[in-house]
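Taking the form predicted on its own, here's one chain by itself in structure tokens.
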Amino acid sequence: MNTSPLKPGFLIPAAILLLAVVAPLLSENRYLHHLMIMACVWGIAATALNLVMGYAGQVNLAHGAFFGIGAYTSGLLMLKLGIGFWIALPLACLAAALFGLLIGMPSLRTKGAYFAIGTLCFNVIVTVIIDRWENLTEGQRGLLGIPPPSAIPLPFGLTVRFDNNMVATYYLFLIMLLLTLFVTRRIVISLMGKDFRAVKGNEELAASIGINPFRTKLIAFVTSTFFAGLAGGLYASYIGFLSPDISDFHVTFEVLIQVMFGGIGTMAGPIIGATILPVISETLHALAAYRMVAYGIMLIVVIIFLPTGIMGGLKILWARCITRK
């Protein structure tokens, strides 16, 4: 049995670790700076729909609803109340999460495509409910002055500052977008990952051999909205204003989209396609409305040519030149 490591699985994850850790220190370009800072938030938002689409196979179309609510939560906790960020950004998760309990218990005891109508429409209400309740989010005006991360103090008097210091905040979202990977890849190599698989392949198969389908379903679930409700959080306080936009069902699509192109499914192709397609959307910019629409081409490209996207065809043609040898 062949035991190299020198497969794409690992071998793409590690130069992308290396070249993450090395980028901010070979260019002061702030411009460059924020792309990076971007592509780990959406990393997080894009892995945490991977576990539940990728691996348990439930179409969740609210990614962007638990995106927002990890946001709005975070930045009001901030600046209703004035909690500080490390308090804050756990309370956006549990809330994020707790939601999507609330929501999971019920919409995932459906079948076949229920789910997906019933987490969009959720999706529609929350940005509806941000938008008009105006003396809690102030509507279309936005939260605006949301602090960045509170300094972390050192030994010997030093401190980790983060206002106006891009390159600490990239260190800092960088560590949650590993922890992130860290914690989906324990998941999906246990048993409990194992069970998403099942189901996502046969759910009455999964139940016959003693698997509890909604229960599985609803972990994944629950854990998916925990970590866009971290990737929420830590956008609130990187851009520092809310408005209801930001949960909207957009927000979903482009999550979606990232993951679809990167690769469905596996570990590394969210993180691709979180990191490529904000740099294609950023050129794009100038299309307003119609970026959206340059998005579904691009997708439906994706699915004709490489419907597994970027990671799957990394790993047929490694195949190949494996076969060749």
Second form
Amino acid sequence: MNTSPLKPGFLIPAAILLLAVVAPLLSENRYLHHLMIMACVWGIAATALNLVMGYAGQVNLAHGAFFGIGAYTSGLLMLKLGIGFWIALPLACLAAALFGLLIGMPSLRTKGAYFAIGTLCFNVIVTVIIDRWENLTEGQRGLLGIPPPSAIPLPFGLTVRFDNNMVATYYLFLIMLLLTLFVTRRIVISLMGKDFRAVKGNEELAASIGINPFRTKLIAFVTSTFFAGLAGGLYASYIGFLSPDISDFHVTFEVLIQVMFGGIGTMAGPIIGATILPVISETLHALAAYRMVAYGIMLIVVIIFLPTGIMGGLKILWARCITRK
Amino acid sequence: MDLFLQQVINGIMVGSVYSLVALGLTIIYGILGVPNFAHGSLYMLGAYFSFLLVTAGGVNYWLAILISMAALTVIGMVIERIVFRPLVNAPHLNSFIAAIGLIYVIDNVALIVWGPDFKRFPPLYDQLYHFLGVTITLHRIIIVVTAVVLIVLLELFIKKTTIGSAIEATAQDRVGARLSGINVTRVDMWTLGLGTSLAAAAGALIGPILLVYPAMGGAVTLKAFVIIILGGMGSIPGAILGGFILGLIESIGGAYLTTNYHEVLAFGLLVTVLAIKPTGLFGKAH
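Given the form predicted on its own above, what does the protein look like in the form predicted in complex with its partner chain?
Next comes the full complex, this chain leading.
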């Protein structure tokens, strides 16, 4: 699964990157820009989840909680302590990673469904605490007026401003997404990445050849939560409003579905899922109340007929093309 | 002391319902290996069916419970055939995602058909009994007794019937069962029907005490998972005991420890248990 015969080289990624860079300049449509910004946010979150789930094989169902912890940390630091975005954002990532470490230590000793449900329970706990700790989080009223990223001064008296500037925001988020992809890819192709896959394949076997499964899983998990925090922090500053819903396990499911839909265990899959699924979800608005029913049916159909997601489907097509030649 | 006793009795009542839901979930997991995340949605359907039969159909409450159990057995079998059977050889994560898809479908169909508002059963068996300073309604007694009867019937069904033996054999060794001529696919179908009917019974029993609404299954699903992990995945005694333990902890803990955060007791308990014993209370290392 991991060593795919498919190597379309750098051409396809390069073309997609070029498209991602020029796309906002081709259209003035704010809604399109919004979708692209959100694709970056979900892209980061989905890439992070894919690292721990697709490569290290741990079904972490607390991803939304870490997204929410990142979002609330950055939002609270900015609103209550007046800390600037560029300090608050890394602190949000670190806070999420710290919780990742604290939760990962006990929960990664469990396996399979136990780990999945254990993390899901942690997700519920986080949401309830955010909801009830009104002195800190404002509870259901939510956090209002989270500032956008502060302006970056450039030489010659120029500045890049992010308030009401969706194109600049998009480029900032795109850079963060590329950073996430870069780090994830470095990890995946490193020796550590090989350890991830060994642990995913068979923990006992991995341990017998000298890999420490617990340590390996913990590294994957903490890295994943760090980037979940990044996605959350960016989201908080872009949307400007947070409520407990943003840490809900529905967020976990949404990101999980994006990963599965695009293709788990591939670099491109989570990005594809994070870009396409929100668009599908929006398009289905025309169906009004039947929207979520259609969404559910679509999920079931995709998982039955295309269990490896869009990337899996593309790989099959590609393999057929090659054998025909 | 009165408060304590009252909470113990409430805990047993809630616990018996939790046990029923968790039993269904655990036998489905034991046979199909599928974490059926849509279990709570089927519990919700069970509650709605019995509610409609009682209010709109004027059907006797007990008959309504039986009809909803039968209807949900069929729905469970259909779900096995359409959704889970094609995924039988796929990773469990895929069945899990399919189950999430099922939640979207079932909960939103319920929302479209019955609307978002809370439905209340007409008063049933609400005579009050007082003893030792504790007050209890007849319906709560009925819930516990019925749940226990259903648990015993399930045990008899598995031990005494041919289908039951086939289910037990498949749970122990799927390949061996197939080799000895058991139609494992049919066992899967029966198990999903059986497990779902237990969820329906639980929904129909607790419906008159709580309110009936489309999203009522979510929290129950999570708690049922907590229970079967506490009790060991696939373990029937584990699910029964785990259900009562969780009911009691929620009820007593909710009264004495924290009212504001009482929903997290169950999940905190689970995270703690897993931290100490990663395979659950009765689970074997594997």
